[in-house]
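One chain comes next, on its own, written out as structure tokens in the form predicted alone.
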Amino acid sequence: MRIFLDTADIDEIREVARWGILSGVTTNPTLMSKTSGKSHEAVIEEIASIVDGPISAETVSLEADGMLEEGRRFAKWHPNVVVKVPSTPAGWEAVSRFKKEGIRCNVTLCFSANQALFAALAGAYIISPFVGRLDDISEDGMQVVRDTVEIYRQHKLETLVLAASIRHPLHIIDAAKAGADIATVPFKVLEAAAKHPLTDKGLDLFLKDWQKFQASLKEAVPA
């Protein structure tokens, strides 16, 4: 399973390209509204600079013209954009229309199996579930993830399922052994992922006893 960021915030991607396991990064209107003084092709390009891997860029149009429109101009952008379209029949048209133009598109906003399905048959590049937004109305939101990768695998449907609306750590681990192809995650909560109480005191214990033997070394030296 591959790591995407969920942000639009440059020092943030900068920081995870660092570590050596991001492959991408979806950013969403609400995301680019946090940037500042940029415009939104700037920040794409940015980003693109930093990450060798599909970019999402969100259309805000709710026809599939519309549609179509931004999300020709977004191609413009870089290579590596994917265009990001809403889980709803004008988004499935659009997806339809722009897969035969050769742009991939990231159909976002899915809260059913049923959707992912028809996205798929439209041609989706990349289908988004959103867990944490239907965990937060007391229904599974891994499940609708695990239905999708078993019927994308039972039909050879070649659509890639990312995990979305990763609230938590025990998320990145759920969507993984599910069969999601990717997770995108905000920064905070793969922060919080990276992290062990056990490693942070593993590293201090180490440390401590190699300056003891450091200095257990230079008392041992004859005056």
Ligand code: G3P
The other form holds:
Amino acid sequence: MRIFLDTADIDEIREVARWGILSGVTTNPTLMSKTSGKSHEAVIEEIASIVDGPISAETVSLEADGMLEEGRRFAKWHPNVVVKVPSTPAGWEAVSRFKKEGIRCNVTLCFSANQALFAALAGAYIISPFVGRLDDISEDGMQVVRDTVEIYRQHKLETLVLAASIRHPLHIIDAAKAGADIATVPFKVLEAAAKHPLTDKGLDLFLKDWQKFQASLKEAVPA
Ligand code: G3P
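Switching conditions: you have the form predicted alone, so give me the form predicted in complex with the named molecule.
Every component of the complex follows; first up is the chain already shown.
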């Protein structure tokens, strides 16, 4: 399973890119609203200059023609741009028309395996089931990921399953176990998943013991 960052924050992207584990980035209007001063195009181009992988940029039109107009513009910004459209009939229409033009789509706001099936049939490159938002309303968000992976495997559908709306480190593990191709993870969750108190404690002990060892060498009488 590949890891994408779910952010438009350039500093966060630069940091995780240095870890050597980052394969792509997803953005959306909410994440864009947290950036300041730069145009949509400038932010996406800057991300693409840092990460060599799919960069999702989201449309805001509700009709397919509008999504097409926005997405064609986004696709000119960088070859790695993937156009995000919603899980609606208009979104699937846009996906099928984008496909004929060679433009890849990430179908977002997916909350059911039926929506995931329809996105794949329309020709989506990526489907994004939202795990956390389903958990928030007492549904099992990860079950949509499991069902989608099973359906795609059973019917040999090539759309990549991207677990989105990831809220905590266990979601990453569960998405990987469910067979998701990608998890898109907010920086804070990735940071929490990267840390373990026993790693920090162990490092501290090793450093102290190494200093003891060095001191003992200095004290030792040469033979
Ligand atoms: O990429 C969109 C998705 O990950 C949103 O997550 O936390 O706003 O539900 P969240």
